[in-house]
Amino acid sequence: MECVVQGIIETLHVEALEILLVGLCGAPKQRIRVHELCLKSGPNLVSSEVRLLCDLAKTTPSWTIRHVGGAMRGAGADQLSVLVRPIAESKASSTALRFFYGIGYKLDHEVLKTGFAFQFQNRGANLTVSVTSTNRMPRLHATDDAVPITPGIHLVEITAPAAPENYTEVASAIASFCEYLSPLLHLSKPGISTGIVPTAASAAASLMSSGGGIKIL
């Protein structure tokens, strides 16, 4: 399973966010360029949805099959500031798309995600902070011609692997890290939109002039 929070930031403040993350994380930036295909089962199969991810940032593109389950529910989940959900991933070959077509899955939609990410530890949890622009393609699989779906806006996501016995500690580690980003953006459970933070412009200007934040790890 994993814990996750999301938020949005205006593209003109992404450079300031990157400066802050470099100072906070103490980890190298990783480039993101992922072609994501959402596949849904056909009428003769049990209803399901899988995502094929092709990592185009690598010299040789690699494929991953990803399935995301429903969010954890109940009083305990409601009290958490993060969303907890089951997730399964498996490496695949370049023939994965052909395989899913062959067993009856259909392409629902596809996007190209571009941006960067940082991976690091905070309070014993392995956090990944990704900052991405989601792009649509005018033609099937035309990644080179992709254009932003929401120009001027980037998605920020923090995820961390968790287990039934430690997800509350992982959630706490994510929540504590989110506090450092709060002048630039607000992060919450996916599906809960909080919009642009009013202090983002002044915080970004301060970061650009000072050159970064403090290292916490």
Second form
Amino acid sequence: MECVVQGIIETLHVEALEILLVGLCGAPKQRIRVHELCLKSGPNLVSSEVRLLCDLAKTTPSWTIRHVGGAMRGAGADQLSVLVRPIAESKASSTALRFFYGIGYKLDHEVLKTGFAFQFQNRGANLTVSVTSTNRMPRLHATDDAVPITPGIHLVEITAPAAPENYTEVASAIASFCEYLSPLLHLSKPGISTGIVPTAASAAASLMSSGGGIKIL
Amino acid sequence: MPVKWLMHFQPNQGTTLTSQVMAEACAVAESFPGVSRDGRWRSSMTFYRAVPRDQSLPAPSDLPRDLIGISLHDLPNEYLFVMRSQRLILRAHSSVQTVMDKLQSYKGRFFINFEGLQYKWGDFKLRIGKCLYNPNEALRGIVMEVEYLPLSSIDKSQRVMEEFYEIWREAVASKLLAGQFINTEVNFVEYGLGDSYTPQHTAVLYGMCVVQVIASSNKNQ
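Could you give the coordinates for the form predicted together with the partner chain, as opposed to the form predicted alone above?
So here's everything in the complex, that chain up top.
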């Protein structure tokens, strides 16, 4: 299970966001370069969708198989400012793509996500803040030639693992952390767009001139 | 990772495999000088079938019918899939079983456990086990896994494994077991596997061996 919020930021403010996150985190960023392949079962199989993530940031690419379940629904879920959903993941060998083709899955689409991430501990929850550009490939699997789908816009996502017994606390931890980022961007449940924050430009300018003199959590 | 061979017991024609063979095979191992019992072992195998979108129809022929999943005794945090028809292996964290459950496109249809006794004999580890259908525990075969600890190269270990195999065959014959152990022969290159032994090699061995065990069991019933 995981809790997640998303928001967008103009690419020209990403550097300022990074300064803010470095100040909050106190640890170096992790580079993100993930080739994400979305596979869907063929017409003969029970309908299902699976994602294969190939981490290209390291010297040796590593693969993860990921299944994302439907968002939690109901009055309790509606009251939360974060989305809660079941997640199943597994590290796998590089034969993962051939394997799913072999059992009847087809490639629906693929993207390359590039950017960076920071890890935080907030109120006992392990938060990952990722700032990424989503890129499409002009030819099959051509990650070296990928171009941004939305030039000038980056996606910011905060995710945290959760369990049935603690997801409300994790949701609160994410919500409170979002306050630190509010001068630059607003984050909300995926699918609910809040657009670009009007104060972003002035907040970014302030961060760039202060050069990281931010209190660390 | 040390090299392994995998053998299964082929009963003489007209004889029925019983648990007594397991006891006799263990007695052969225990007769080797310097051998010591080293606990128990258990691996398990799941045979998967595709779940068609229209479940009133049989599974389409273009979907694999030989997908098996294997949990090995010496890798409790991992799970391997083998598709012999496509010479394909997937090695993953054991949580991949949860992913497959969520996808619901393939379900386990029947299950086999391999379980028995483990022995240490010099640089060798021997695992003799029953091959049991789950859950009724019907005996389908006897297998023996032989591991040579000092070497991970399949080529370099070929000679010493062949020598062990001859020693084992002679010992089994001298104890008058009603059959013999047959080694599982696999062309690992077809599976994209190299000379350095890995869990993927073991998965392929089990995938081939179980086919022979089931065929032998069906013939002798």
